[in-house]
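We begin with a single chain expressed as structure tokens, specifically the form predicted alone.
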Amino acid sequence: MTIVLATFSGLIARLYMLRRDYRQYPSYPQGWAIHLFIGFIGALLGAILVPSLIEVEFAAVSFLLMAASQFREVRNIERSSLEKLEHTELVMRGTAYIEGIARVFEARNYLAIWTAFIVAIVSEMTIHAGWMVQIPAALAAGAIAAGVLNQLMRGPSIGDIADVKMTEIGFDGPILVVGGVSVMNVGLTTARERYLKQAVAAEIIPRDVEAKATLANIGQMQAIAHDAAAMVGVYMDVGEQEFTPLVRRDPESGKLVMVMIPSEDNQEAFLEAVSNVPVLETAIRKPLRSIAGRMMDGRG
């Protein structure tokens, strides 16, 4: 009963965490079949771990270590797949974003193990109370564990570390200027007219020194451009480089500016899209945790 309950809970937890959003990844049904099967293996390992320890069968630990090495291979497979698909994107994700997605898929398999492990512990603790207590208690523990672990995996978004607001678009000759920051050279008159007529632009103003350092990451800037384009749509075709969404940094203030021509003119949706872009784990910087960083901020 313990193994069945724990395996079922771990698999359901993996299914709960496996969902498609605007990124349309993983694909359905092939991608789901792969990740659910790997999640089932993880859940089974977490389920048998507790009974094995109770029976003093420490060989189960070796199987757990073997599974961990296989789950690391999941990250490599996801990274390789996304890198091969990168050239099919109108607005590329960037290597930092791809690495973040690959890490998430690896970590979620470990969460399936933890959920099954917690359910197995509760099941063994309530086994003498009868199945009418054992089953509800184990399933409740699984639901709580899956919800808490999934919440702990949620990182901050751009809106949590910066203020996002609309800004003006103009030209200094052929140079596109957004929020006082020179973005790029737009040579064609027709392209400049389209920018002035249809483009939207936003300022991303960091709230503190650590946010400023985080937003300075090139991978984070590319992720903002990709996600905004994915959520609101982009007005461009293959080879139209002048209409590619761009994010540039103001060296003086540390703010970012983003400009794009969306498929539909909706400024609120555009701001919401930029605010909801996840902060990449590899981009997070904490300079205030160092003496030099606090000295630069006047806190040393």
The other form holds:
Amino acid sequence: MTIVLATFSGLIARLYMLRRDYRQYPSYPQGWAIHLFIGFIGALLGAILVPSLIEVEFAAVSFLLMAASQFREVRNIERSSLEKLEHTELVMRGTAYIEGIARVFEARNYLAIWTAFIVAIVSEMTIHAGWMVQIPAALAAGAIAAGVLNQLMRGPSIGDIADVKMTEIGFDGPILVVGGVSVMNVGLTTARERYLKQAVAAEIIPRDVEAKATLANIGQMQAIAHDAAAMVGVYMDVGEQEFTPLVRRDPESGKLVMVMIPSEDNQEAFLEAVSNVPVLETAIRKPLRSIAGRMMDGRG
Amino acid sequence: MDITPTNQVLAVITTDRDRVGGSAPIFYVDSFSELEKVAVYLSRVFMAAVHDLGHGVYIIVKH
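Can I get the form predicted in complex with its partner chain as well, since the one above is the form predicted alone?
Complete assembly follows, chain above in first position.
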């Protein structure tokens, strides 16, 4: 009973987390099948851990270790398949973003194990109270565990650490200037006209020193370009490098500017897309936690 | 394996013979409109970007 309940809860937890990552990864049926099955194995492991520990069977722990290495493999698989698909993207994800996605996929399996583990504990604790108590108590514990764990795993998005607003686009000779930052040299007159007519640009102004350091990460900049382009849609075709969405940094203030030519002009949607780009785990910097960082900020 | 040179000057297009030289392929053109036209053709062939260096000199660079 415990095992069935816990496995089921873990599986549901994994399904719940799969449902939420539509933006990071296309949720085609095959991907679903793979991750649900691995999640099921994880949930089963978490579930049998509790009864076997009660029976003083510590061999179960070594199986858990073996499983952990299997789940690490999930990360490798996700990483290599995303890297292979990178060439097929009009706007690259960048290695930092791929690494972030791969980590999330690995971590979610552990969350499924935890959920199943917690459900199994509650189920074993309430086993003498009869199934009328046991089943609702275990399921409630599972729902709370999955919700809390998922909330903890959610990182901030760009909108949480920076202000995003539209900015102006201009040309200084052939140089494309966005919000006072030189972005690139656009040679063709026709391309320049297209930029002036159709392009949208946003300024991403960090709210504090830590946000500034986080936004200075190249992987984060590429992730912004990729995700915004993926959400809004790009105008460019294969090989039209001058229309590639670009993110550049203003060394003066630490703000980022992003310019792209969207498939349709909708400034609201564009701003929403940029604000919703996740902050990459690997890009997060906390300079204020160091003495030197605080001295630079005048708080030392 | 597909090998593509990146961040290299793939071609130079110019209206002024005296301004350019070197090892990259150089295309001489007579007018600004021809300069733009050749630049578009070459950028599509190389799937690369066109940059304007001023004084009628364009370069094609793959990024």
